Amino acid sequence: MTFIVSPPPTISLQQLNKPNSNSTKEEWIFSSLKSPKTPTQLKTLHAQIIKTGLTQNDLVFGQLFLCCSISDSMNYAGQVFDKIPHPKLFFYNAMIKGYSINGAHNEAVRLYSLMRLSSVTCDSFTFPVVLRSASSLKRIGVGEELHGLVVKTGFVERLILQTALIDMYCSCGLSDRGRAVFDRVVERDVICWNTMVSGYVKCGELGKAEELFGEMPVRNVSSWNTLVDMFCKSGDIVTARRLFDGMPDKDVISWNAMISGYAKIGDYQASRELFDAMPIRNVVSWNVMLTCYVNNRKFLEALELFRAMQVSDIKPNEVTVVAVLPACAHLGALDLGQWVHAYIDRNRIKMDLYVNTALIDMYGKCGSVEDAQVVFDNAVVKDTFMFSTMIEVLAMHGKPEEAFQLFSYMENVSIMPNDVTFVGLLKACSHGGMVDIGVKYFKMMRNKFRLIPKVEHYGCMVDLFGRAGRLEEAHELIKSMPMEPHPIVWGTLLSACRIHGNVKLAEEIAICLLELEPENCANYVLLSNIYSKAGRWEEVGKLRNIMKEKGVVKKPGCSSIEVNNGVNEFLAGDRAHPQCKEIYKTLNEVVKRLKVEGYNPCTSSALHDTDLDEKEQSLIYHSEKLALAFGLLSTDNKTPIRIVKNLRVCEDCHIFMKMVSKYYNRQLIIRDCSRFHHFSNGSCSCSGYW
C-alpha cells in the first residue's frame, strides 16, 4: 500500500520580493513578518529592513524578533539582537517572549537578568512572560524577585500579573502562597479561578482542587477540563467520565483528556469508542490513540490507525512518528518503517533526539542494523539513551565488538553511561559467549561508574553464565543477589538447563518457579521441553495434566512477515491465510528438495511422544517455516526475507533456515524472542549460540 503526502506549501522568495502596490514598503514588511518564514525568507526580509532604512523602526524590527519566534529561528534572532548596541525594552520583551514560547526558558530568564543588569526598566509586558519561564523552571528565587518588582512598580493590582504569580508559586510547589495571592484578588475572572484550581492539581492537592471547583461562580470548558484531566491522571476514571458526561460544552481537549484517561488504565476499546465519536480531532487526538494501541501491544491496529491518519485532514508531527515507529519495530515492518522515515524527511519533521532514537530502535528491531547505524551517525545531537539504544541494536544482531567500540567512543566523548547501557553491553557478551568481558563490565558498573546493578543486570549475568554452560556459577549468583530474584531470572537459568540438558537442576528450579508463578505457561513449557529432549515422556504427560487442571494454556508460536506494506501472521499448522494452498505446496517442495540435500528433521525438537512420521509433520509446519514459504512465494530472489517470531527458534527450524539460505541462495533475517539470526550461504550470525 502506497501513501503520497504532499509537503507543506512555502512562500517563494519571488513572492517576498514583490510587495503589493497598494501598500507601502513598511506595511508590506510588517505584514510579511506576521506569519512563519523559512530561514532564507527571514534573511531576505531582514535585508529589506536594512535596505529600506527601517532598522530604527521599533515596530518593524520588534516584529522581526517575533517572526523568528514563530519560525523556530530564535538562534538567528539572538544573532541579530546581540549586534544591537543598546537594545530597547520593546526588543527585550520580544526576545524574552520568543524564548519563552519556544520553551527556551533558561534563555528567557538569562535575557531578563541581562536586561536588569543593563538598567532597562521592566513593564507590564515583561513580568507575565518571565514569570511563565520561572514557573516552567521552578525557579522560586526568580519568581520572588519578580513579585517584589511587581509590587515596587505598582503593577500588583493587574489581574494578569496576579494570575501569573499564582501559577508561579503553585508550579514551585507553594500552593499556600499561591492561594494567598488568589485571596487578595478583588475581581477574579474565570482564568484566575482556573489557575488556582490547576495550581492545586500541580501540587497534588486534589481535594482542594475539587472543593475550589465547586465554589466557582462561573465555569468555562477549561475549568471542566482541569477536573476531568485530574481524575483521569489519578486513575479515578469513573468520576472523570461522570464529569465528562455532565459537561455543558466540550472541546477537543475534553475529548483528548478522556481518551488519555482510558488509555492510562489500558482500556483501548473505550479509548477508541470515544475517538470515533469525536466531532473534531486534532493531532493530539491521533497521537494519544496511537500511543494507546502501542502501549497495549495492539501494533496492527496502530498501523491501521496511522494509515487512516494519512487520508484525514490532520498532518502527523514528531510525536506521531515516535508513537508509530515502535509498532513498526515490534512487527518487524521494515517497509512501513522506511516509509515513515521518508515521510519525516519529506515533511521536514524535526529530527530531535526522540525521533532519531525511535528510528534507530525501529531499524534495529526490523533487522536493518546498517540503517540504524546510518541514523545514529547522522544524528547531530546524541545522548546516553541514543548510545544505549544503538549498543542494544548491535548486541541483538550479534555484533559484540562493534558494541564495545561504541561504548569506548561514548566514554571518550564524555557521555556517561546508565544502567540501560550496561544491559546492552551484557547482552552483547551473552550473545557472543564472552563471559570474562561480561564479568568485567558487570564489575565496572559499580567500581567505575557508581551504578548499582539491578535485577536486569543480574538476569543478563545469569544468561551469560548459563549459555556458556557454567550453570552452578549462574545458580550461585542468583542465591547471592542483594534483592529477591525475579521469576524471570530463575526462568533464564531454567532455559540454560534446557540448552545443556541438566535435568536435575532444572527440576529444582522449576519447583521454585511453579510456586512463584503457578499460572505462567512458559515455566511448564520449558520443563516439558527439557523432559521431552531427555526422552522422559511420562513426566511430560504429568506436566500436561497439571496444566489442564490449572487451566494453564501454552502460548502459541506466532511468526509474522511483512510483504508489500502488509503484515502477515502465521501460527503453527495455520490454514487461515488466503494463499494457504500455495504456501503449503511451496513448503512441501522446499522440504522435499532439502531432504535430497541432506536435511534430516531434528525430531528432538518435537514435544510429543508420537511416531517418527508424526514428529516430522509437526516440525514441518512450524509458524516460521510457513512464513518462510510465504516469503519465497511473494518476493524476488534479491529481497531479504525478514521474519519475526514471538518465541525462541527451535533447533530444527534453525537447521532448516541455514539450508534454505544455502540451497535457495536467499538471505534470511529472523528475530526471535532473544536475538536476531542472519542466515546466509548456509550459516547463521549466532554461530549456533542462541
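Alongside the form predicted alone that was just displayed, please also present the structure of the form predicted in complex with the DNA.
Below: the lone chain, stripped of partners and molecules.
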C-alpha cells in the first residue's frame, strides 16, 4: 500500500465541462444528481450515465453514489459499486461518505477495510470520514490505524484531522490520548476546543470539561450548549439554568437542551413553559416536548401537542412518530394510531427499526394483533427489540403457541433473545396456564442463553404457578429468590390467592406486603376482595378503617374509548361527559335487559361492606361499563368496541361483558392493566386466566 503525500488532484467542474458533444448532457446529469431522487429516477440516471459513457468520469459517477446517499438508497449504491471491477479512490470516498451520512458506520468501516486490501490509497478526504465512523462505533483499533496513516502521510498537521482524532479518542473513552492530540495543535479554532470539552463530557470527566471551558479564549453558542447539556444530563438543572440564562446568544439547540433537561427530571410544566417561550422551534423542539409528555405519562397532552404540530410549519419525522405512537398505545387510540401509520406512508417517513417496533407495539396495545403481525412481517430488518415486542403482543392477546413459534423462528434466524424476550415468553405461558413450558423457558434462559433471571422473571414464574393454583410452589420460589423480592412479586402471589380463594396464605402475605407498601391501594383492595369473597365482612370493615387511618385512597378505575379520533375517558360513576345523560340511560337499559337474561351482579367485587343495593349501584357504574354504554350508543353494530382500562377488569364486569357480546351480538375488545380480553358470542379469549 502506498500513500499520497500531496493533496490529490481535483477535477473542477469547468474541466469536466470542457466543450465536447456530451458536455450539456454531462452538466445536466451532474446537476440532477445533486438533489434526492426516487429509486426509479436513480435507475434512469444510472442508465443515462452508462449510455453517455460517463462511467469513466470520476466526478459524475462519484456523484451518483452521493445522490444515492441523500436519497436513502445506499443499497442501490452498493449494488452499483459491487459491479465495478477496480473502483477508483473517488468512488470509495463517495461510498464511504454515503454510508457515513446515513449512519451506516459499520458499512463505512467495512468498505474502508476493503479499500485498504486493494491497491487504492487513502487521501485526506478519506480520513475524517472514516475517523467519524470509527468514533461512532467506538472502534479504537480502526481509529489507531487511521492515526498511524495520518501521521505517515503528513496530514497530521491539518486541523480538521486533528479535531477528528480528538473526537475519536474521546468517543472511545480515551480522553488522555485525545488531550495529547489537542495539546499538539498549534492554532486551535473554536471547534477544536469544543471537541475537547465535549470529549471530556463523553468520558464522564465533567470537572475537566468545565475547567477547559473556562480556559477557552473564544466561545461560541455550541460551547455554551455543550455545558448546558452536560449539567442537564448530570441532573444539576439549577446550574444548567444559570448558564442558560447567562448565555450571550441562544440558538434552538440551547432551548432544546434546556427543555430536555427539565423533561429528564420530570418537570413537564417547566419544559412546556420554555417550549412556549422559545422564539423559533424546529423538529427536535417538538420531539423533545412530545417525549417529555410521554415519559411523564401525559398521553393526552402528547396527542394534543401532536395536533398542534400538524398546524405548525414543522414536518414530523421518524422520531416524532416514535414519540406519538406510544401515546396512542397507552391510550388504546387505535384510530389515531392507524392515522399515524397512514401518515408515515403518505409522507415517506423512513420505516426504520424504531418506527416499526413502535407500530407493532401500538397495534398490539390497541387490540389489533393482526395489524401488528402485518407490520412485523413487512419489516425488512428485525432485531431483538422487535422480536421481543411481537412476542409480548402475542402473549398479551392470549396466543401462546404463536409466541413460542416466533421464538423458534427467532432462534433460526440467529437473533439473540434478551431478558425482555423471556418476560414475553413467560407472560405467554402464564396467560395460557402452561406451567411446564414456562419452567422450560425459565431454565433455558440461564442454561442456553446465559441470561440471569431478574426479579421480573421471578415475578412471571410466581404468576404462572399462582394462577395454576400451585400456590405453595409459588411461595417457595419467592423464598428461594436470590434477590430481595419486589413488592410486585408478593402482590402477584396475593392476586393468585384471590383467584383460588386462599384466605390463610393471603393473610400471611398481606402482613409483609402492607408493611412494604403501606401506601399502595391495590394491595388493600385485593385483600378486601379476598375477604368479601369469603363473606368475612368484619375483616373488610377493619381493612377499610386501616385505609382511612393511613389515608390510602382507592385508585379510581378509569376507562377510555376512542370514537371519531377523540379519546373519551370515564371514571367510575363519572358524570362529566357531555353525553352523560344518554350514557346512563343506555347503561340502565342494558342492565335491565341482561337481568332478564339472567345477569346477577357479582357483589363480591365491590370493595365496601355496604348494603346490597348500594354495592350493586357502584358496580353498575364501573368505568368500563360507562365506556361500553358510550360505545354502544355512538358506534354502529358492526364496529368492535375497544376499551382500555387502567386497573384489572373485575369479575362482575367480565361476566357483564360476556353477556353483552352475546345478547347484543357485539365484538368487545377490552384491555386491562395486564392483558386483552376479546369478548365475542358470550365468551372471552382469556378463558378465565387473568
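Numbering follows the first chain given and starts at 1. These numbers come from a predicted model, not from an experiment. In this text, rigid core is short for the largest set of C-alphas that superpose within 1.5 Å between two forms.
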| query | finding |
| --- | --- |
| Core-aligned C-alpha movement of Pro87 between the two forms, 2 Å or more | yes |
| Gln41 C-alpha relocation of at least 2 Å between the two forms, rigid core basis | yes |
| Rigid-core frame, C-alpha of Pro485, shift of 2 angstroms or more between the two forms | no |
| After superposing on the core, C-alpha shift for His105 between the two forms in angstrom | 3.2 |
